[in-house]
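First comes one chain, alone, set out as structure tokens in the form predicted on its own.
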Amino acid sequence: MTTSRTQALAGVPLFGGLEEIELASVAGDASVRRAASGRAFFRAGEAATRVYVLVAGRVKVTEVSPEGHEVILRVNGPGDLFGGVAALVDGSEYPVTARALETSEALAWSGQVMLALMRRFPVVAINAARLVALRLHALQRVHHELMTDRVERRIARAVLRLAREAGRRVESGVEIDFPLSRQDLAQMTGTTLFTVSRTLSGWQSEGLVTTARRRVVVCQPERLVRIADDLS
């Protein structure tokens, strides 16, 4: 069983400059978590106990916005680090939910573990301050984007967000490999679903996307990325 979470560890970049016999201890004292399609690893408000790392699977990461509303931070795949709150901060809560898109698994650390593996490998301290950094510029984009950009901009960037972080070829172009709804994609561009529908509906149209079924295969990418970088 360790060995085969030491693979799945291998490439992760939390643990990217670790030996493999030190993958090999870190994978020794992470517990499997797993949680069916729309099931929640943890949601806001409960306390950080618990820091993730996904081996399989889709999660969003999501919070609620003033009004009430469900808003995606960010989709994660294998190898992300998640609810990382849990090591860095003592006696903290949870401030997004985490829930799965599809049936996922998770190797997990109690926060007190992580901190402790901090410690005694360095290098994997070092590794979750620059994907602390990474997260943050992250979201700083996005939330210059949510002020500055037009909605097809907005959208036309998300798709193709998600088409480079989860897209598998098909013979149609490159299809986003989780379920995605129309809602789903309004909540994460700051806009409403009958203008994604709308947009999505218009760019099916003229052959860029198709959608059938939760469903986003994108057909001219190329085509995409000029509306994205569309300045006008």
The other form holds:
Protein chains: 2
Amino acid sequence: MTTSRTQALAGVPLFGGLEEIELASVAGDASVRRAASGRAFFRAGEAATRVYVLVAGRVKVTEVSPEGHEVILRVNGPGDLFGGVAALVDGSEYPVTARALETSEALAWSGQVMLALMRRFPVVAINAARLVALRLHALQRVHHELMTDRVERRIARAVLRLAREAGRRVESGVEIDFPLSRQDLAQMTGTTLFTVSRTLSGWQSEGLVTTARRRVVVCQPERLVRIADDLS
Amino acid sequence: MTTSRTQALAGVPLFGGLEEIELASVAGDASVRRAASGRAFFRAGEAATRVYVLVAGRVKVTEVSPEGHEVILRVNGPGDLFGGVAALVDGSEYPVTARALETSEALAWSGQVMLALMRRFPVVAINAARLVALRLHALQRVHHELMTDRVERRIARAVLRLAREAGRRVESGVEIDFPLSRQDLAQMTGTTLFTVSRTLSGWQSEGLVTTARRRVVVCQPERLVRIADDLS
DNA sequence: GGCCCCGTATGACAGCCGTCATACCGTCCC
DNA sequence: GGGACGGTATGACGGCTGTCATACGGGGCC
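The block above covers the form predicted on its own; next, return the form predicted in complex with the DNA.
Following is the full complex, with the preceding chain placed first.
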């Protein structure tokens, strides 16, 4: 029971630096949450009561504006913290929605319990600060790209990032290992599904990628990198 | 000496929850850093050795891409943490540049000392995680706007934010209390100085704002809010 | 006081890309 | 197997806004 949870927490960055016994104690305070593909762990606006660490599956974190525009902020994989630090602020609400892209499993702690853990094991609080900072830096880079780069380059960067973080080797190249629609890519890169469709079509006809329904395989990463980084 | 530093730290969010004696101890570990207008506390790429808390003045945090495009990520005021969490990661580099917009003064701790403080006072680490999370959420909102909103709305939002965070009441309205050029606004909103100039000119001729060299005064905030929020 | 430079203003032009319309196709579900 | 639906493809059109050129004016520095 708890031992399998403890194993799930080994190697999770949030708990790096804890002894095994401490890890077991942390695991003992956790509850298991599962979400089928398409279901939400939590939605924006709900009371932020829990902190999650993803154990298996994949979770997309999205934000919706009052006008109804939805954007994808990131896609989390196993080991990632999410729902994170909103839950540490009393009475706050989740600012984002976390939705399973495929059947997913996470460990969860209430904000109160996580705060107690952090006071008991300061390294966990330090890790949390670091992790959020890394996420901030990643978002700063994407934000910078959005400000200064054309659409094609932004899509190239997004595809390369996803291939790096969630790629699986297949015979023809590296496949992005979860369902990814044109619309999803558009919501990550600040463009429209039409432009993404056009761009991927172009790349496909030149052999850079092969695509199918909600599938993308990167065949020639180096040419994609050239699109992403070329200083012209 | 240390007592004046201690006073400077009272009310700083990073150290919320510390007793006065503890605060004095924290202050004792700090060194004072000053930067004249236009000088940098640190630059992107330098070894991230120090954590700063701004005591007086104003600091803009910018990021430069390999192509040389510079964007402004935020403007910090007194009490704000900056250079923050990069310094907690061993051997890391600052991902951004922090430059004084006016003569500024900060307290600084080495990353090692700050880590020790966090282990001794876990609440400081928890505060740090919260603060970085708040900054992340703020950037997420701006990022969302950049993806979905037109330029005029983005500029309106940026001006309103600055007026709220760094506004000073004057007879004709609320003046943004530090030098702010068209170029600065462009680098905050992902557009060009030309478009900002055109937009502000339009607003000025309609009486929404008055402008001068690196000066912006918001005269009719409610009409600016309408531009920022109108669902049309 | 005068010069230089930075910041600003404004017009002309073009092109990236958003918007809308239409059609195709694979998948799922009865 | 057939229909419905969600995802994709592609064209036409237009406008927001980036790019470039030019000019002006106020501040600061010698």
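Under this definition, the rigid core comprises the largest set of C-alpha atoms superposing within 1.5 Å between the forms. Nothing here was measured: the structure is a model prediction, and the numbers come from that model. Residue numbers count along the first chain shown, from 1.
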{"property": "Is_shifted Ser172 between the two forms (CA, 2 Å cut-off, rigid core)", "result": "no"}
